[in-house]
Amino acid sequence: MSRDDTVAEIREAVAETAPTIRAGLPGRREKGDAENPTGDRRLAADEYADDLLEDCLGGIDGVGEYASEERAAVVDTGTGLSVAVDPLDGSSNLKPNNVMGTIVGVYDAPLPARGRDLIAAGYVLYGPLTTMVFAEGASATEYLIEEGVASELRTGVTLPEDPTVYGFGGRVPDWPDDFAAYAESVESELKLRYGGAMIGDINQVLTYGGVFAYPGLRSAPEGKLRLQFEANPVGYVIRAAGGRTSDGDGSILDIDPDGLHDRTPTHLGNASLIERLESTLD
């Protein structure tokens, strides 16, 4: 099977699994006893989504590795591409019934890998509709998922040139002074859209234009978001849509990871807003 065929199978498998993940959420809102490798308490829904995706993606001919935010180590599934997954992004939103998603990155390198090794990435959004944005190379496409089948809604998705929204994570008193100054500079220009799930906030930015950030904090200079499972794949989608990524100094996609569960300060959105951010940060 060619690399392109494998990517197509991964995209179709993610779409096929999405309704099953969504249908399984109502009965899996309770917290389990275990924590994931970065110390977050897992919900039964996290484990359920992870198991489904491992079975579905790991069984594809041409997928050699499966890794998840919920697992300490990479799972060897054969020979081929590496798939890194956040099975249920924003799972803490399950209790109040807010938006959640699934993030998938397809790397042509053993994990952990640089974002430049991504050849495709995408996310599913469990909102009023179930949608998927999937990027390959310099092209991003939005799909509607119905009964496990993805149909195109928009091809050549790009960030609007006139941005209107922003969403920043972390407690405001924990923001470094330079990031707080940047936030103050944009809040008079843009509308706040922050819902506690990265994918929901990113989808707002992709729809309306703007900037999303989970910066390095005073208490956690490395930030919160995981490089392999969140920052790299979503950054790849934003870049395909004409935007930019930054860890504060340069592109997130250029970071050389030390470990599978590394974190990074994450800033994504319209190029002009990311350039302003980098000029503001010390």
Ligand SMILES: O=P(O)(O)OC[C@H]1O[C@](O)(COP(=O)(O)O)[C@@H](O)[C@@H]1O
Given for the second form:
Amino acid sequence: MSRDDTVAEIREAVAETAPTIRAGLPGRREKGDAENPTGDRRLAADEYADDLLEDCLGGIDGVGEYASEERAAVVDTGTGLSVAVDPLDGSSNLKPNNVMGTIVGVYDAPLPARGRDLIAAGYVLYGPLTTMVFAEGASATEYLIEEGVASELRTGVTLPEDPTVYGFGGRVPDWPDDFAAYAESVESELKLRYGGAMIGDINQVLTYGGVFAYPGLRSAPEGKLRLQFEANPVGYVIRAAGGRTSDGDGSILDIDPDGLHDRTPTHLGNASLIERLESTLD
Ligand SMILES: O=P(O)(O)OC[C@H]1O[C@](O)(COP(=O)(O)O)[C@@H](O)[C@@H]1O
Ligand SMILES: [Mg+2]
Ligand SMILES: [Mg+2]
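Next block: the form predicted in complex with the ligand, after the form predicted on its own:
Expanding to the full complex; the earlier chain stays at the top.
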């Protein structure tokens, strides 16, 4: 099977699985005792979505590796592309019934890999509607998912030129002074939209233009978000939509990973706002 055919199968499989993930959420809203590899207490829903995605993505012929935020090691699934997944992004939003997502990165390299090795990436947003944004190369498309079938809503998705929203994670007293100074400059121009699920927040940035960040913190210099499963794939989508990514110094997509569950300071959005971030940070 060609690489493009495998990517198309992955995209279709993610769309097909999304309603099953969504339908399985009631009754799986409580935290269990087990922790995932980065120390978050896992919900039954995290495990449920991970198992479903391992079955459907790992089962595709051209997929050779499956990895997820929820499991310590890479699963060998044959020969071919590597798929890295955040099965449920923002799962702490399940209890208060707020938006969540599923993130998928398709790397043409063994995991852990650089963002530059991604050949496709996308996410599902479980909002009032179930939508998916999927990027391949330099082009991003938004789909509506109904009954497991994706229909195109918008092709050539690009960040609006005149940005209006921002959302920054972490407690304000835990922000380093240079990031706090950046936040102050952004706050005076843009409206705050922060919902506690990266995918919900990033989809607002993609729709209205702006900047999303989970910065390095005083207490956690690498921040919270995971490079393989969150920052790289979502950064790839933002890049395809004409935006930029930064870990504070340079593009997130250029980071050489040390481990599968590495974290990175994450800043994503309109190029002008990311350029300003890099010139404000020490
Ligand atoms: O609760 P906080 O500190 O605002 O963190 C929110 C961030 O954590 C995350 O929920 C982490 O995702 P998971 O639910 O996959 O662990 C991001 O989606 C979001 O940006
Ligand atoms: Mg997440
Ligand atoms: Mg998750």
